[in-house]
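Listed next as structure tokens is one chain, alone, in the form predicted alone.
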Amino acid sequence: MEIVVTGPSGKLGGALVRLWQGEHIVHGLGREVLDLGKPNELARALENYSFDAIVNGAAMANPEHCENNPEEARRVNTESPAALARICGERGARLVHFSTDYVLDGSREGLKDEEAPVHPLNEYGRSKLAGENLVLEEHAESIVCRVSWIFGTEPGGFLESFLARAGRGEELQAVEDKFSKPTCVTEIARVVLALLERGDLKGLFHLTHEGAPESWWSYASKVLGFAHALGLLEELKEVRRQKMADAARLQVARPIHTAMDPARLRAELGGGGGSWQEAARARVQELLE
């Protein structure tokens, strides 16, 4: 398969390029070639590339930055994904577009499947939800994958940065009243290829592991437990609980309960990706080695 991956210098796009190279022909097209801030120029930028699919790993994902720069957020998260879908439709290719759990209505506890209500609270969520809708309007054969709390990337995400802080002996705290699901990037890479190999699958998927919701606090505490058991940390560090309202870095409203249930993946692909805990243990072992 010949695949264009956007955002190869980012965490998700870079990981997908690394994981797929050698197995497929992968074109990692960075901003210098494919600038999602300029949606009207994307078709021309892709003229000299052949591809069976575009996997859109690029986004403006910082909620505070999106809130302060709404027009840029709309170009990157809404207009450019729609343009990529239109290009794929014209060229007989598939698009895989990544979205976020931040589009969901987070007012109620529990897991949310693909039929769950949406109600984004910030410009990041609004721009991503509009992107989802336009992608599927422009090219009905597209696939939209909502993802959350990705780990296993380079540079690392929450898991890797939290372990680094623990290793430096820093005081550790994590938010206890925001709930979602950690997801390993290797599982994302596996599932996206499985979806692309099935020509009959399209539309919206919640791409995460099976399992119960986690808070940032429970996630961090479990990861530290894995690291201590595997010998990466000599001492099992205590993580202080923090309220989301007291976290100074979180200046923009975020939905509380957005843990996703991969219902369609379970029905269509039969699951098989294992738990996030198994993947996190493997990631900790990888960091140890």
Ligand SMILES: NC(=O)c1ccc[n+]([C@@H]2O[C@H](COP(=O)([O-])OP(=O)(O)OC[C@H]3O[C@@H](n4cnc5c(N)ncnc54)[C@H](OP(=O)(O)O)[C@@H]3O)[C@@H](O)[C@H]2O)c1
Contents of the next structure:
Amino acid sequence: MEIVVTGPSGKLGGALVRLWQGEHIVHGLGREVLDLGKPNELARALENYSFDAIVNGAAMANPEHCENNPEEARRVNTESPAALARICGERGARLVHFSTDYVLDGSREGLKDEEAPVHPLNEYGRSKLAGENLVLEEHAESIVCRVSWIFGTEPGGFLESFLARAGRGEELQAVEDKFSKPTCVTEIARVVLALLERGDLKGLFHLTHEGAPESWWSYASKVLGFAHALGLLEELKEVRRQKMADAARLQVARPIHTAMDPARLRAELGGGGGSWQEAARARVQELLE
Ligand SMILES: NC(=O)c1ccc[n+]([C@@H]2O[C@H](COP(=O)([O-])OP(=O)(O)OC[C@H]3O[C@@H](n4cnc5c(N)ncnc54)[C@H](OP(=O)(O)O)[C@@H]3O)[C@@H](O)[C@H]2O)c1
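Alt. form predicted in complex with the ligand, vs. the form predicted alone above:
What follows is the whole complex; the chain from before opens it.
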């Protein structure tokens, strides 16, 4: 397959380029070629490339930045994904667009499947939800994958930065009253290829592992346990519990219960991705090596 991946300097886009290179023809196109702040220029920028699919890893993914720059968030997270969908439609290609669990209504406990109500609480979530809808309107053959708490990337996600802090001997604390599901980037890479290989699949998918919701605190505590057991950390440190309202870095409102159920993936692809815990242990082992 010939695939354009946007956002190759980002966590998800960068990992997809690394994981797919060699097996596929991958064009990682950064903002110097494809500026998602300029939706009207994307078609021309893509004229020189052939592709079977565009995988849109680029986004304004920081809620605080989106809240302070809503127009830019709309261009990058809504209008440009819609333009990419239109371009894919015109060129007979598929679009895989990534969205977020922040579009979900997080007011009730439990896992959320693709039918669960949406109710974004911030500009990031609103711009991403509008992006999902426009992408599917512009090119109904598109695939929208909502993802959450990605690890296994370079630069790292929460798992990697938490282990780094533990390794430096810093005091450790994590939020105990917000819940989602960690997701390994290798699982995202595997599932996206599987979806692209199935020409009949389109629309919205919750792309995460099977399993129960975790809080940032339970996630952090389990990862430290894996790292200690595998010998990456000599000492098993305790993680102090923090309330989301007391976390100064989280200035913008965030949904509470957004752990996703990969219900459609289970039905269409039969699951097979394993638990996040197995993937996290493998990631710790990789960091050890
Ligand atoms: N990481 C997570 O845990 C997580 C959770 C839920 C959903 N997601 C979703 O997953 C996707 C990828 O997120 P991520 O964590 O990989 O984000 P990230 O690490 O912040 O990377 C964002 C990427 O988008 C690029 N970008 C931003 N503005 C751009 C513009 N105007 N033109 C072109 N490129 C631009 C960045 O390029 P520069 O380096 O040039 O800025 C970077 O390559 C997003 O759709 C996000 O909503 C991620």
